Amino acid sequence: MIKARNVAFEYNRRDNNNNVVSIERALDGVDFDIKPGEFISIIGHNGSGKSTLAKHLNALITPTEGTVWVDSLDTSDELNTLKIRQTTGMVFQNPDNQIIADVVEEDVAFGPENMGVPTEEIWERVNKSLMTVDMLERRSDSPNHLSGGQKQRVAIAGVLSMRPRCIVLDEPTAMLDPAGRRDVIDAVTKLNKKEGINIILITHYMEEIIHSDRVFVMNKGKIVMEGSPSYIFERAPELEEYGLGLPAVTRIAHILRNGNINIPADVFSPDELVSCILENLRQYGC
């Protein structure tokens, strides 16, 4: 679905006279392959390069060196840009920057309308997209009356209505409260598991990666670790070196395992952890 080979990207910093005064290498030799239907999370501290990488995945920016292909299309070829952006949709950090209409359903209809989709099909897409993110009942509302999590779900529905095969979410929960974050992560997980849409989630919240098929850890513009959530969480010392910490549930599970309590490595949620603790107590006759 998406492939990157030896991708580098440099930002030029200029003075008031537009002279280049420094060059910052935001990506440095990035390689990866993403298969159709995969849920990929990309994590890293601020400045690690994860958002710069996200912008390469629908040709918002193109590599200084190397190549990114989306559905076999080279993102550096301007003739491919429209097709790439129809294939890969983007959801950004602040939904207010992505919602442009005064009514929810009109905002979701905006994308397919500009693509020239027939009117009847547009409203079919709007209905399905809003239903998928559990916002159908709010279709006639003003976005101004929605919570942050609800606005972000409308933004996701607007991308969905254009029928992408992949959605890239660049820190979509950074401005939301915990309830809003759960809403958004539940929505994108549902899209991946039930609709088969590729999800690429850029985040710095470690608890948001637990439903991923694979996780990329970035540091200084490179992918420094890659694997399943359980593989990544088992390497707490390495994560700390890269400025990342484990979620609270995972930390507690590690402590219990070190105390010879049987807690499986793939326990990530509070409910799963409580169930495992209760099972251990039953085994000990408590």
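Numbering follows the first chain given and starts at 1. We call the rigid core whatever largest set of C-alpha positions still superposes within 1.5 Å between the two forms. Treat the numbers as computed from the prediction; the structure is a model and nothing was measured. First, how it differs from the form predicted together with its partner chain.
Once you line up the core between the two forms, the Cα of E24 stays within less than 2 Å of where it was.
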The other form holds:
Amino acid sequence: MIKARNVAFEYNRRDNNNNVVSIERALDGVDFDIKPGEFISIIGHNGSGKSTLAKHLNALITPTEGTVWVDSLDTSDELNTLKIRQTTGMVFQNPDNQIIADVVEEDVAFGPENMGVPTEEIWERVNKSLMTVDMLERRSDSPNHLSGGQKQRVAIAGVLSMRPRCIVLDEPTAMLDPAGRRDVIDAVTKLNKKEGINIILITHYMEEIIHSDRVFVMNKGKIVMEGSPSYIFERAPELEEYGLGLPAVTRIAHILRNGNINIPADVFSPDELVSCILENLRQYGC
Amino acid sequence: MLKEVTIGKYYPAQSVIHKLDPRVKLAGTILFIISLFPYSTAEVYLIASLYLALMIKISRIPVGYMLKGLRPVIILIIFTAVFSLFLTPGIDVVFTIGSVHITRSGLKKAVFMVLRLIYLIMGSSLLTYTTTPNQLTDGIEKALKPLNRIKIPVHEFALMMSLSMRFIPILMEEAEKITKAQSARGADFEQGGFVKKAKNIISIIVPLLVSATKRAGDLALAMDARCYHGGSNRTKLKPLKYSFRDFAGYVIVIFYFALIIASGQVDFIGY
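Let's compare: the form predicted on its own is above, so bring in the form predicted together with its partner chain.
Once more the chain from above appears, this time first in line as the rest of the complex follows.
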């Protein structure tokens, strides 16, 4: 679905007089293959290059070196740009800055309108997309009256209406409260499991990667670790080197496991952890 | 502060006028405004009054709400009335207060100027009360489409208009946040003379501008990501299409304008 080979991206850092001071390498030799239907998480601390990588997947920026193929289309070729943007949609961090219209349903229609989809089909797509993210009853509201999580779901619907096969989400929960974050992650997980849409979730919240099939850990423009969430969570010392900490639940499970208490490796949610601990207590006869 | 101003705000209601194509309403409003200027006779203003009253009635907008829209301009109306009343020279003096003469033509001028102002505001508010900002920009875009041929980017202007309307409340909220943040750090926006107050505003405007620029960059990126490539080959969720109702609307508007022109030629009552 998406293939990257030896991708590097450089930009010039300039001083006030517009002279180049230094050349920054935001991405440095990135390789990966993403198969159709996969749920990928990309984590890394600030400045690790994860957002730059995200913009490469939608041809918003093109690599300085190397190549990215989306559906075997080269992103560096401008003729492919529109096709690529229909294949991979993109959701950004700030919900206010990506909603274009004054009415929810008109915003969801913006993508298909640009693609030249006939009017009746736009209506069909808008209805279906809003239904998928559970926002149908707010269709004629102004986005200004919605909460952060709801706005972000509208933004996801706006991408869905373009019928993409892959959605890239660039820190979609960074500006939301915990409830909004949960809503957005649930909506994204549902899209992946039910509709089979490729999800590439960029985040710096460790809790959010637990639903993914594979996790890429980024540091200084490179993918430094790759594997399933449980594989990543087992390598806490290494993660700390890259400025990433384990989520609370995983950390507690680790400590308990080191104290010879039986906690399975795939326990990620607080509820699961609690029932595991209760189970252990029962075995000890408490 | 800005929330109390009703002028130019959409008033949702179920009426024929609300459902009319925005282009018909635009044409109707422009013709109504033009019709107020060439003649100052009682007949013309009688017809205009009846026409406006009828339109307000059909639009189902409460009269009180219409009148509330006049509140911000009431001082302007009073000024206009006073100036025309006292400063119109003439020999047909009706009565005299001290050295000020009030003339018959001054009286007439004051009445017509006040009516003209009120009707201008009511007529154009009727347009904005019954049309959402989106419909309005859509209507303007479609009506001005022929200008595309002389390379005026009509679609882009319409998009800019609707985008700025979308961001007005967001930027207002942000300005409030900045003001509060600076007050919390000891900035004083209340005291001091005019110059000091004006200088204080700079500390709000600068961060607001920086953030607006950043928002604009983000928005451009988001529009790019959603395949925006200008107005060519674009379809619409709610395309503007004329129905029978709209042609009837045009006929009524043109009939009204013809009636005004015709009655302007004769002056029965003899003012």
